[in-house]
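As a starting point, one isolated chain is supplied in structure tokens, in the form predicted on its own.
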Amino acid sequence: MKRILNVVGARPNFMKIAPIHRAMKKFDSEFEPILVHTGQHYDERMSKLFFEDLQLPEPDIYLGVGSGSHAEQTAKIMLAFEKVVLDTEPDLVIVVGDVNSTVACSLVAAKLWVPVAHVEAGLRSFDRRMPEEINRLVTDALSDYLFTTEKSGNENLMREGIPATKIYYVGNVMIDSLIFFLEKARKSNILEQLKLEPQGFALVTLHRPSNVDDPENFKKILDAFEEIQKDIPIIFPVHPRTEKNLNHFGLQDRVANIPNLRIIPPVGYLDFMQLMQNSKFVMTDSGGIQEETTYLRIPCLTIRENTERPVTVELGTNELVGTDTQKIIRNARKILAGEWKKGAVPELWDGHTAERIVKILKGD
């Protein structure tokens, strides 16, 4: 029996590990999956909501490392995770995505000669100012199994000298979660709670430091929202980091006075999915939401200068608009005028990625 540590650290990881953990449980004579939550991002209400929504069991091991600078947080995770690896003696460590927990646990496992599998390998923004880009590069260099979501991932890894024998194009495990919970999400009453009509609103998520830690960029984005809300209400579940900076930069009064920009507390996975699939379009700086909107064929404006998920632009419904106020407004109006691309769903984004991963790990 293979003992496998499935590592999560932040909310986007939950959606990626849940289908893999579930698929492994079907082969309980072959796998002993152990769920490890580093506690990198921990908001009790939100984490509980996400674990319940995704039908994830309580973590077997919770490290509770909390926040801190990148160096401090990575170091805390490494110290705590090393003890876990030594105590549990796993056959494999699975990490997902690109957060600090991903790189920290990969480093620990590799130094203790435990094989590493990276789910969502090979994604590149080619912008090393993004901490996530450094995490991706280091994790991929250390991994023994590199599971990719799109063909660009395979090409990036090959160019970086990763042997083809380690690379597996399996599809997108985020889409596994989306498909699995789509019907359940439709039972959410979030639209009624917020008195929203399907297609009658735009949805926003914003959390990246380049957008919300920089007052000039933040103001340019709010300038765009102020104009767009004249044409369509905007629903904005606010990330804790974003809320903190609204207050820090003295922008809370300005936001409160924009009549059709509705700031709401963060919502759970199912409620958010219901909002997303009923929105007219989404404005975001999140990687995962670019993928989910592409699958759902919802127009998406990515408030970033680059994306590590180029298939969402090339094939999907996504466009990069950066923090250019006029570009954001212009593209939003194109969507409202019905002049947006239809998009297509990328190959292998079919809800069976976790099964393909588990099959490979079984050696089938």
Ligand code: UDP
Contents of the next structure:
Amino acid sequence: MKRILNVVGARPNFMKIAPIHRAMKKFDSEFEPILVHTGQHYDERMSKLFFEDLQLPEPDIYLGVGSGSHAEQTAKIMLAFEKVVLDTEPDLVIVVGDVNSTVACSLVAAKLWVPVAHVEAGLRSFDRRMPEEINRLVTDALSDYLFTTEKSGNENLMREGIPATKIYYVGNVMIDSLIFFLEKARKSNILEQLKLEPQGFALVTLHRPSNVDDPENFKKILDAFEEIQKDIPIIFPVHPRTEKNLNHFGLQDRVANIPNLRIIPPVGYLDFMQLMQNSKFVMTDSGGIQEETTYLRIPCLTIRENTERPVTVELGTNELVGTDTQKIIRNARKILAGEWKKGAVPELWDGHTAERIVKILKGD
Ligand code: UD1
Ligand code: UDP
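Return one more block: the form predicted in complex with ligand UDP, after the form predicted on its own shown previously.
Let us now look at the entire complex, which starts with that chain.
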């Protein structure tokens, strides 16, 4: 029997761990999965809602660390998680993605000689000013199992000297959740609530510090939205970091006066899937949404200069548009004119990635 700590902390972790936790429960004579939530995200709309939507059980262990500077948050998670590892004596710790909870728990496990599995390993933006890039590099260096979502991940890890025997191309657990919940999401009434027609709106999310902590970049992006909303309404569920900065930079009045730019609180997983699959296109700086739009074949403009998920551009429906106002507007118009690539779905993004991971961990 393998006792395994499945770690989550922030919004993009929940949909990645859910299929793994579910797959392990199927083999309950072989695995004892323990769900640990660090509490990096804690608002109802950033956390609890996802447990309900994704049918995740309540966390077995909640660390309640909350927000803080990078050092503060990482250190708090490490202190609390060290006790958990010492108490539970797990055979393996599974971490997903690239948030502070990911790196903090990997560090603790590795130093206590507990093997680490990193799901979504090998992604690189090659931009070390992005906090997630540091988290990815450190987590991968410490991991014993590196599960990759796209071939670039394997190449990056090999170049960094990680032995090939530790690297497994398994596909994308985020897409497992998307496929599993797509039908259920169609029953969401979010379109009616917001009085939206299918294909009749664009969907936006923004939360990267490089965009929303920098007032100049934030304004350039809003300039683009102001122009685009003349052609199509924009729905913008606002991340707490972004909300805080809208207030901090005194931008809330400006945003409130753009008639077809609708700011709403962050929405749950099923509502967001329903919004995404019915949108004309998406503008985002999210990592995961670049992948979900590729799977759904919805055009995506990524408001960043780089991406750690190049397959979504090479094969999928994604394009990088940076923060250049005119470039964002030009590309949105291209989509509205029907001139966009159709895209294809990367290999093994098929809904069965978690099962492949569990099989590998079982040693089959
Ligand atoms: C974090 C991740 C980022 C991920 C994003 C997903 C790191 C370094 N960053 O960014 O990779 O893409 O989550 O959403 O791990 N806040 C609330 N309520 C919450 C959570 C946060 O109000 O439930 C506010 C706090 O003011 C906090 C700020 O948002 O200081 C930022 O939260 P934090 O977890 O530090 O980073 P994110 O920007 O959410
Ligand atoms: N998401 C959601 N509601 C929202 C915004 C995003 O359910 O209001 C989902 C999104 O579909 C994806 C995940 O949250 O599954 C991505 O998280 P986020 O963009 O916060 O983080 P990133 O992927 O950039 O790390």
